[in-house]
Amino acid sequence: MPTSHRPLRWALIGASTIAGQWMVGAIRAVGDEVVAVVSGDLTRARDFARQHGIAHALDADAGLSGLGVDAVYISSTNEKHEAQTLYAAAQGWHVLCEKPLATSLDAARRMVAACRSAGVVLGTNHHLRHNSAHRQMRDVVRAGTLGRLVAARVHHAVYLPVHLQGWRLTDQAAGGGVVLDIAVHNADSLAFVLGEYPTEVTAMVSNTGMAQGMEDHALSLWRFASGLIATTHQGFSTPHARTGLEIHGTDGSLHGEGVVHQAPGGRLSLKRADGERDLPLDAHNLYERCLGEFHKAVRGEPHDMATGESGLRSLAVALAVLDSARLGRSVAVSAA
């Protein structure tokens, strides 16, 4: 879907299966162009640019200097997303990063006050806040048609899939586990449906087998300042749970199922108390949706892109629902 803007040229940090799966297209279907692709590896970077038609396979940032980059998509594993987001906000380049943005709150707020400084763009690659589902869900929260909020319930464990089987297994350090790779996903959904993050959290975690000496289950509780409180489920070894956003107030709810996935789709319903009813949904490719909320951002424009700030309180809630469980207690959540 061509949106009217200048385009920009893409430099990919990371060779990763998500850029491979999705953000090459999107960009390209935005109209913008990918330029290079970075990788520690240069066999993997060769190979990547090779099966993607890129022209410029680089194994370091530097060398990107000269190709007239405008923008970065940073999809490395997530402790090194602070050394590549400093470098690429002092070469003057709007960022998109995945998530979570870093493995700790001094490090995101690093980024974000780098990006801030240099005057570029830094979003947060939540894209699930880019689901027709999740848009619909907001609205219908604003317009008040849910009554006063109670609950909400995220259902977002799945099986991680063999060929991503890797490093979120294995490697703490990278920020493995399911927590810094899910439960941001969950925070952010919420925050763009609901307009708050929790301010408390209790949870628990459990190792199933799958991952090596962290956790592949989480399960916790989110207090938030207007009185809701929501479940989290979050998991990598349940190949047949059904995933799903529910929204529960004293006047209706809203069932989503299946909206928590890259791709569009799903179904979302309304229930009140004068029947249910499917709210229809439409099938935008999300990355291409928050590639169009990017280049509003880049050119000063309202926008619904998860920004450097957005990626900096997910990751606090998740790493409070760490903490919870390491403690055995509940913590408060704070990005400050």
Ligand code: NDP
Second form
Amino acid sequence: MPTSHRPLRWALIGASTIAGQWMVGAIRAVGDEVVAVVSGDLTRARDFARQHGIAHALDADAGLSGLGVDAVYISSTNEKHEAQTLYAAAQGWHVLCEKPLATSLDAARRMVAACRSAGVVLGTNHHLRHNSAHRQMRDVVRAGTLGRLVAARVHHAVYLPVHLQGWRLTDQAAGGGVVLDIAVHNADSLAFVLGEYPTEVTAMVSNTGMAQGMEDHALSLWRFASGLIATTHQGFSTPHARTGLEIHGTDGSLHGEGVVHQAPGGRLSLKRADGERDLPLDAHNLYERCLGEFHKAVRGEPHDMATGESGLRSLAVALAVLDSARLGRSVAVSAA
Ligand code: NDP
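Could you switch over to the form predicted together with the named molecule, since the one displayed so far is the form predicted alone?
Then the entire complex follows, led off by the chain already shown.
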């Protein structure tokens, strides 16, 4: 999906799986350049750079100055996102940061404030809103086709691939646990489709034996100011569960199956009194679309990118889910 924008020169901060699997290709596909990769380990940085044809491999962010960087993509473990974002903002570089934006609301607020005062774009890589199904669901909701919105269901329990069964399952300080990993996506998906975030959550979490000392499954109920209520299920240890996103109103229901995924695909249908019909989905790469929206934000144009504020708000929901499970009661969501 090459575009007509001025190409950006990107540095990758974090020699991560997601960077190698999706983002290097997506950055290049929109016509941008990957100039450098930074890792805590120089050998791994060099391996990553060799594998992906990147000119510069570094073991510290400071080495990036002088390379003509315009933007950084941060995909380190979550506790590092804040310091890396503050550094990039201070250099005047735009930032696309992975989710969860940070491991605390205070850190996320500092990231948003630093990028704002530096005049650089801060995006959160909530890729799911760039799925064709999410976009069409938003359009149907906006058109009022579903009548009064009543409920939503997010089925987002998966099997964490063996090669990712590391810090997410063992390291709380790095932002491990399924809630910080997946509930943030669910919050962003619903906010994108519905135009609002939940104001109150009630949650239960469990440990099915995959994670150590933290949750690897969570079910929660979310209440929205409009009156809509939602159920969300996020999990790491269910290889055969189907994923999906449903929105139910008094006049119609949207059923998205297999649309809560990194790759395009799945099925979306609209069911009303006059029958059920499939809504065709395009096959655009979600991460490329995210970068296209990032470019619009850089140019100061209207865009659909999840901003830093979006990342802050989805983090507030996930943290409220964890608080609710710990306290055994409903918790108000506040990102203020
Ligand atoms: P990885 O575990 O692959 O990478 C995270 C960090 O771990 C890297 O930055 C790297 O540190 C270190 N690391 C990676 N591989 C190794 C290794 N073989 N040995 C030692 N250290 C290693 O994580 P993910 O790519 O799964 O996730 C990274 C971030 O991206 C997280 O914030 C996650 O939540 C997010 N994510 C987002 C997705 C999305 O679709 N939006 C999907 C998947 C993840 P160093 O920085 O030192 O190089």
